[in-house]
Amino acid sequence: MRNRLSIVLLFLLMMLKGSGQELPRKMDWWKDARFGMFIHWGVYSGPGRGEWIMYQEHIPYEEYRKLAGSFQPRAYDPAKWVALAKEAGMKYVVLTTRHHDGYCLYDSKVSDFTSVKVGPGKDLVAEFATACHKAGMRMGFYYSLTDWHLPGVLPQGYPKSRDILQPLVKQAHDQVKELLTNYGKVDILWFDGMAPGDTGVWHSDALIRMARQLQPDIVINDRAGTAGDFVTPENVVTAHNQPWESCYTMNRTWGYAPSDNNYKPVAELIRLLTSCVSQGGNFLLNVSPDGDGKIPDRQITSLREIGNWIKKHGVAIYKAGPSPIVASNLGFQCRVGDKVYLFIQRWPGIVLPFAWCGSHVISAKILTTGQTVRVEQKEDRVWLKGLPATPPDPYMNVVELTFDGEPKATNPAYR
């Protein structure tokens, strides 16, 4: 009977593994990381008008191929990109290995439109992968399932004809296999641009199954027509009841666009990060190197400022999740273990009040300065006293609360 039960349990575990639903432990590092770098880079980075120019300007493939021929990134140094991500406090990096234009930044054997055959004459993904592995940085590959350079895909971009779809689908399966075979350990597979929505035509289940067979520990997003391991809202913070990640641009463009100076202030980027963290999500922030491979100075400055903030406040970011105790009158909050962190957007002055606290607060301190503050508590109402009259941090102030036991709420605050 015991042997029979063991066989049943083993069978169930194998079924879960095949479906991708055993992932809680596999996802642990990803959920702990909370902050990552997105990199949109390719042929479109040379003209500097965004990543959709082939479609939006309806550029014929032969004309676009000439643009690819002039793509010669002489300053390309992925080790610098990875070092910047680390300096910013990011825990993983996701590179666009192929965007919708179909141009592969790697040596694909099933396409003639690659960085080895047109343009640089080398495998750019290989250099990126080497830099990530050498630095101990978790690495993700973005891969667009559509391909505008194949015959018949443009102008509509999302073909319905099986004659057009079959080579598109076959190429995608072959290229994903290449990406997950030739570059060592890949931590994340980030799909995009799926066409069409019919997963049966696209063979999405087989695609995901192959990916998991080639990279058993890989985590996969939700844009290949299947549920995936995490959800990916774009340029909006939308919490989900499953692992999720908001991807954001620094300005308004994913690809390099020097005329787009609509940059979010550092304070807003940190607010977005803490908003994601407080709701149990990740924040994937995009950079857009130019055609030479240089990340714009404005983006580097912002990332370094974020990194300086994280050096003091990172304990409230990594491994963080929603808090049972809230102070929504002040901003966001999160929980890490038995500590609660208050992200204070509206500095209250010398007294910080919050309520609905069902546990005894034994100490509190301001992370920015390390200053401890006096705690007064009456039933579920708490007052932190002796704070500076003005906020000590210019971006986001964080107060750490330590409890006598597990932090609990009496009743959830309405707002």
Contents of the next structure:
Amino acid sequence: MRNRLSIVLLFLLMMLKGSGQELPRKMDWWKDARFGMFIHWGVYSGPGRGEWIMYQEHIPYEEYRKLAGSFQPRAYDPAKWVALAKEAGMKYVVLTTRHHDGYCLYDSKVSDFTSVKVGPGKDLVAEFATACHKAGMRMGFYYSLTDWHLPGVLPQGYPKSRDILQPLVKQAHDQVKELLTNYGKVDILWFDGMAPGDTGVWHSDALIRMARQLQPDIVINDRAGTAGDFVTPENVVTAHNQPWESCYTMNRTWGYAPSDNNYKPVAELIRLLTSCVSQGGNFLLNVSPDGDGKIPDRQITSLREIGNWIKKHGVAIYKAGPSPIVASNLGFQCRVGDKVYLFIQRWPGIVLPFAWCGSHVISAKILTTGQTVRVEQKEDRVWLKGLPATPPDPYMNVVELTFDGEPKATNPAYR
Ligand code: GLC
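Having displayed the form predicted on its own, please output the structure of the form predicted together with ligand GLC.
Below: every chain and molecule of the assembly, starting with the one above.
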């Protein structure tokens, strides 16, 4: 009897596994979130020439350590960063707890190069974690596997020799353990800095196993030599058939660089966000606080503008994924439940036509103004009529389509 019961249970488990629900539930919040904040911040933020200066300017460790001594972020108030992320409509924040320079923004017992031992004299990650937890903001830790402050690594960037790598591997396992033990719930682990082809050397499987043991619900990226839970195209939007997140700079530099004024306009940032969303991906947008801990005004202004846009259009962002009905002559589109949203880049004027629509459109509304527009439908051709002649939103206009059931196309989408 007991045997039979376990066979039935096993069968049920196998059914569940193969039921097409390919993604673990712990990915649900991450996929719904769609928009997050990346924060590149560390000793390099003081000089303000980007996060790679130690390597690019070949700064020896002793000199870089002196720089770290002058890292005194008096304006550091992570609650402000988190509040800004919220204002921008972002649902998670990922902080560089340790970049390639090896400087830990936290109290690592296995390194002499930490914010407790050199510079501010305190655990900056602890304050960040408190701010996130208090605000109910999902928290991610970026962690670089490479470490230029250790002997022999700097000249090589990403070390190739196994002898040089060994201490880094041991340190990474110890430090990831610290990060995932000492700061409460961590939602995302965002690895970086592994040379391609180093998989075996880092004992990545064991590293990931430990991470999941310490934080069972953690979501892990793909840059530690294993597939991870999601992939991370960088400064490019590329759809994948597994969860993906495009990370982007606002100008062209991750770390603070006041002379880099190549800022993307707000319209472009919103276009990138909606492009990710319409293809089923997340958008992780970077900010670069200065050495004092202050996010540049230009970045704050852009984020607030995005936040204002999201207040009116958020229904088309969160939980959104690809739409079966497309209107690629106009821009992008996405689907949330039984609704389809058209992200319009080329405003069509007073009549908006689209086609290959296999479901009945009950109503249509412009989200920017709340104005409903007339719908005419003849088989799979649809016309929305009575739109304003010029686009009401300066950044991205969105039309909400309501159907009497599941939205379907009459033809496979040709995007
Ligand atoms: C790269 C760079 C790094 C940056 C990261 C963000 O790997 O080395 O500076 O932190 O990408 O994705």
